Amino acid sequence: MFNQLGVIGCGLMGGSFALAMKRAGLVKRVIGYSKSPSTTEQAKKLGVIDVAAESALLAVSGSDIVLIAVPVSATEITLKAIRHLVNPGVLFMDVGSTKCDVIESARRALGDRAASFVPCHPIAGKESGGVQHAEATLYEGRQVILTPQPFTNPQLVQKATDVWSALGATVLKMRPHNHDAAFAAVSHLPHLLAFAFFQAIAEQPAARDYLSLAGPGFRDFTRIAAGEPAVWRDIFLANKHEVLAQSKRFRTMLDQLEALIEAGDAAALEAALRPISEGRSAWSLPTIPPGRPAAK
C-alpha cells in the first residue's frame, strides 16, 4: 500500500494508472498535475485524482510513488522540474513508447538520482486519448516492459514489477536498444504507414467517393491513423534511426512486389504472397497470463 501516488500527466495512461491503483487498493490518495489546468480539473471531477496540484513538483511532494505520463519529448524538462524531490526509496516510473531517449533524458536531468527512475512501457492504449477515456482495466492482461539500467535501484525495479503485476499486467525486462528496435518494427512503423496510406487516399480529388466505398479492411488498416499527432511526432523523432531502418525494409519488400505486378508474372506473385499469407495466418496476438514472473 502506498500513501500517495503522484501523477504527472493526467491523460489516458496516467488516468488509467490512477484508477487501477485505486481499484486494486494500492494507494490511499492520488494527487495529479497536467500542463492544462482543465485536464487536471476534469480528472478530479471524474474521480481519477483526489487532489489537483498546481505544478509537477507539488504532485511529487509527499508521494511515495510517481508516474510520469507525458510525451517522451517532455520527459527531460519534467524530470528537471522535480529533480530536488527525486529521493531514494521513492519509485518514479514513466510510460513512454521509446526508451533509449527517455533513459538519456533521465541521466541528464537527474544525475545520480536517476537510480530512483524505472523506465517502463505499458503495451496498452486507445485511439482516443484524454482522461475521459481512462479505464481502471486498461493494463489488465497487457505486457509492461521495464528497461532498468545497471545504476537503477534493484529494490525499486522489484517494486515496479510488483505494482504492474498487481494491476493485472505481465512484466518483462528488455535492454533499451532491443526495446526500441522491436517496437519500431511492430508499432512505430505500422503507425507511420497508416498515416501515410490514409493521407495518400485523402488527398486525391475523388477521395470522398473512395472513402464512401471503404469497408472493414480499410477501417481496420487505418484505425491507428487516428492516433494523437503530437504523440506520434515525438515517437517517430525519438526513435528515428530504428523507424527509418524498418521503413527501408518495408520499402524493399514493396518494391519487390511492385516489380512482380509490373511484370505481370502471376505465378511468381502468388509464390511471393503465399508464405506471407501463411505466416500471418499462423500468427496470433500473444496472450500471456497475468502474474507470470518477469523475464529478461
The other form holds:
There are 2 protein chains.
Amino acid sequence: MFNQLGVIGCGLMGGSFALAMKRAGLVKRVIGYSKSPSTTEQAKKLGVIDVAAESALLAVSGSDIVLIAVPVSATEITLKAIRHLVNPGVLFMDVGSTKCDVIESARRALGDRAASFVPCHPIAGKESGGVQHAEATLYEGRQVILTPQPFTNPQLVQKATDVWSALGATVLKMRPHNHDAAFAAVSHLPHLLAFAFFQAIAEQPAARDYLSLAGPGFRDFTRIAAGEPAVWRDIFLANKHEVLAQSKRFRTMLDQLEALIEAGDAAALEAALRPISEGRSAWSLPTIPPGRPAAK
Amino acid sequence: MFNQLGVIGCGLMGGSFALAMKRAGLVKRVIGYSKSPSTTEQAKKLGVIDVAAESALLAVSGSDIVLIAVPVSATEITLKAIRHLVNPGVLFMDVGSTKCDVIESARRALGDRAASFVPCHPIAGKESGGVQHAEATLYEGRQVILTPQPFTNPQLVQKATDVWSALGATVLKMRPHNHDAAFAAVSHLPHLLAFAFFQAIAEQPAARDYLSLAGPGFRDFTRIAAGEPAVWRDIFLANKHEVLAQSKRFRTMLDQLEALIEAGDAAALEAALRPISEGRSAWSLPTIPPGRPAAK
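Structure of the form predicted in complex with a further copy of the same chain, please, following the form predicted alone?
Then the entire complex follows, led off by the chain already shown.
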C-alpha cells in the first residue's frame, strides 16, 4: 500500500495507471502533473487524480511511488526537473516503449540517483490517446517488461514487479538492448509500415475512391497508422538503428516475394506463402488468464 | 426466384452464397460441385447444398443461376468445362478478387457466350476459408463490384444486381481496370506486405521470443497474413502489374519516412506522421445500414 502516487503525464497510460492503482486499493491519494494545464484539470475532473500539481517536482513531493508517463524524448528533461526529490526508497517508473535511450537519459539526469528508477514498458495501449480514454483495466492481462540495470535498487525492482502484478499484468525482465530489438520487430516496424502504407494510398489522385472500397483487411492492417504522431516520432528516433535494421529485413523479404510475382512462378510463390499463412494462423496474442491471484 | 442454383467451388464464398440464397428464399434447390469430392460431400452434410454434382458441367445442367467460386487461375478451365451449357437467360457470375484476367479468361473460354457471364467481386471474406466457415450473412452490409463489359447481357447485369441487393449487399459498377487498380491498392498490396512482414519476423533467430512479446497492434497488422496461399498466389499473379506499381509507391513513402528517421529530424518526422494519423483516424469502414429493403 502506498501513501501517494505521483503521476507525471496524465494521458492514457498515466491516467490508466492511476485508476488501476485506486481500484486495486494500492494507493491513498494520487497527485498528477501534465505539461498542459487543461490535461491536469481534465484528469482531476474525471477523478483520475485527486490533486493537480503545478509542476513535476510538486507531483513528486510527498509521493512514495512515481510514474513518469511522457513521450520518451521528454524523459530526460522530466527527470532533471525532479532529480532533487529522487530519493532512495521512493519507486520511480516510466512506461516508455524504448528502453536503451530512457536508461541513458536516466543516467545523465540522475547520476547515482538512477538507482531508484525502474525502467518499465507495459505492452498496453489504445489508438485513442488522452486521459479521457484512460481505464482501470488497461494493464489487466498484459505483459509489462522491466529492464533493470546492475545499479538499479533490487528492492525497488521487486516493488515494481509486485505493483504491476497486483494490477493483473505479467512481469517479464529483459536486457534493454534485447527489449529494443524485439519491439523494433513486433511493434515499431509495423507502425512505420502502416504509416507509410496509409499515406501511399492517401496521396494518390484516386485516394477517395480507393478508400471507399477498402474492406476489413485494410481496416485492421492500417489501424495502427492512427497512432499518436508525437509518441511515434519519439519511438522511431529513439530506436532508430533497430527499426531501420528490421525494415531492411522486411524489404529483403518483400523483394523475394515480388521477384516470384514478377517471374510469374506460381508454384514457388505458393510454396513461399504457405508457411507464412500457417505460421500466422498458428500464432495468437499472448494473454494471461483473468482472475489470477494478485501479488501483494 | 430461381429454380436451381449451381455452385462451382463450395468453399467459403460459394457456400456462403448458397446459404444466403436459401435464407432469402431466392432459390428452390442448390446443386454444388467442388474439385475435391470431400468438400462437396461436406457441403452436402452441412446443408449448404442439396445435391452433389459429379462435375462442373452437371452442376450447371438445369440451373438458372450459376456461381463460380474458384481461385481466379481456375476460372478459365472451369468455364471451358461448362461452355456447352452457357446459354442465354442463365445468369453466370464469379467472385474473383481480380477482374481483368477473369474477363479475358471468359472471352477465351466462352467466345460469344461470354455475354451470359457477369463478373462480380464481393468485398467480403474471412481469414478462415472452407465450407465449414460459410455463413448466410457473409455478404450482408458488404459491397459487391460488378464489372460488366459492353458485350455483357444487360438483363443479366440487372438480375445480378437484384440478387446481390436481395442478399443485403450494395452493388457498384466499375470498369475492370479501375477495379484492379483500386484493389491492388487497398487489398492486394496490404496482403503482400503482411505476408512479407510476418515472414521477416518469423525467420529471425529470436522469432519465438519476439512473437511471444507481440501485442494487439501486431495481431491486427498481421491478421491478413493468414490468408489462403492458393487464393493469394492467384491474385498476386493475376494483378501483378498493379500490385507491383502500388508496392513501388509504398516503398517511396517508406524511403521518405526512413530518411527523416535517419536524419533524426524530429519536427519533419512529426509533421509527416500527423496528417497520416489524422487521415486514418477520420477513415472508417464503408458499411451500409442493416435492414434496408431488399430488391426483388
